[in-house]
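What follows is a single chain, given as structure tokens, in the form predicted on its own.
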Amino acid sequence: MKKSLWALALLSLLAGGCHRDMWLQPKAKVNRESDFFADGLSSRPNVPGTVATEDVGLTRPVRTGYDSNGKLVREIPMAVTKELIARGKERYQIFCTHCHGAVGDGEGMIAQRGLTLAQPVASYHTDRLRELPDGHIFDVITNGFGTMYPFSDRLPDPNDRWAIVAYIRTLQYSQFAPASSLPADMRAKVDNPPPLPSQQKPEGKHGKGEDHSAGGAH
């Protein structure tokens, strides 16, 4: 009997420590109205200059594509390496092709698809797209232009976005090189190509050659 009054009062203690005020307090959630703050929304944006903690570490230019003046960059702010334009390759592959083409022509499915656009999609073989600096590439993909969504929450890496530029400048320069910039091995393969597959004669199944027609059989 002691021992279940001793329970009882100890359950007394502890239920009247429990109470609803953490419960019941003010506080706000995500996109509901508020009358606190003038634009009436309870989600407040980022204070100017925060930096996301996965860019921790990345110098301005490569988190945003401006420089420390608020100018967009000229160049990709960091080594072009082989390796950082087959990582672009892959990613535009993935996320790019669709709509901008194999070769960045905008003739990607999804446009010869039957996609109708006020503008149509952009092609980067134009003297517009080969002058505007890289800064701005990478912008369009980190925030969207016209119909195009950003592509930040995709490709969330600063560096994926700034290979892509990268792979974007190669194909621009493998359309508009002039063949005279390439070494003679190729510059001969562009003098003379190879016939396509389609231009070659099958090879018979006694071998190269033979003419085994009823004209040649005697």
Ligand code: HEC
The other form holds:
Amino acid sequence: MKKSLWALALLSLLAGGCHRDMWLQPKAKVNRESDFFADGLSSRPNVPGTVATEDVGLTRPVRTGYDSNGKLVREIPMAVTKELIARGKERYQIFCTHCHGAVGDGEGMIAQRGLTLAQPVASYHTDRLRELPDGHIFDVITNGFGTMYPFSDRLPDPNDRWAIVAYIRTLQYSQFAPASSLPADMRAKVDNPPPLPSQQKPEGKHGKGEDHSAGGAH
Ligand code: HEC
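Having seen the form predicted on its own, could you give me the form predicted in complex with this ligand?
Okay, now the whole complex, with that chain kicking things off.
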């Protein structure tokens, strides 16, 4: 019995992990030199006449977030519709919520209990981020910012990135709207808020949830 176990251990040592031949196989790495093709490059040039398809017909501000003078655009360079915001919400919840949180306060699950980042996840609810041009947020999504990685590969359509910008502006407004902009019935609730649970009378607090065995005995 023991012998066969040893044999098994030896066999797994010999059989496992032998992938050096695949590491060392002849292959072309991107942008490396190669003597296989006459021009000495491993990467092949585009076929003559190739056109990029994804960004065709989009203006520079839509593609890059910058205007023709090289300045960040102040406002989203397209009509901000309910559909655009809804699309942005969907994309935001897929790509951003886990770090930035559902309301953009920087308290997503990753920020709460995931990796420790050199720089904490930003909250969108600061004066600086409220005042920065829309093009800045687009640029952060496209190219990354500090410790945050870029998203242009995951969100290749610039329209989707602008949709997220629109949704972030919506989130900011949701946490920073002037009370005067509320309809009358909501305004009344803000002026006379119901008491918080902590302000309610503490009656019945003792003996209820604290001692289950006593509660069960009665
Ligand atoms: C892996 C976690 C993570 C994800 C996912 C993430 N972010 Fe961030 N984000 C960060 C961190 C960390 C910072 C702060 C970076 C710094 O200051 O170095 C940040 C900063 C920002 C800022 C503030 C930039 C500034 O000027 O201060 C914006 C805006 C932002 N993120 C938008 C987004 C959007 C939109 C998405 C989704 C498309 C997203 N982030 C996804 C971690 C993340």
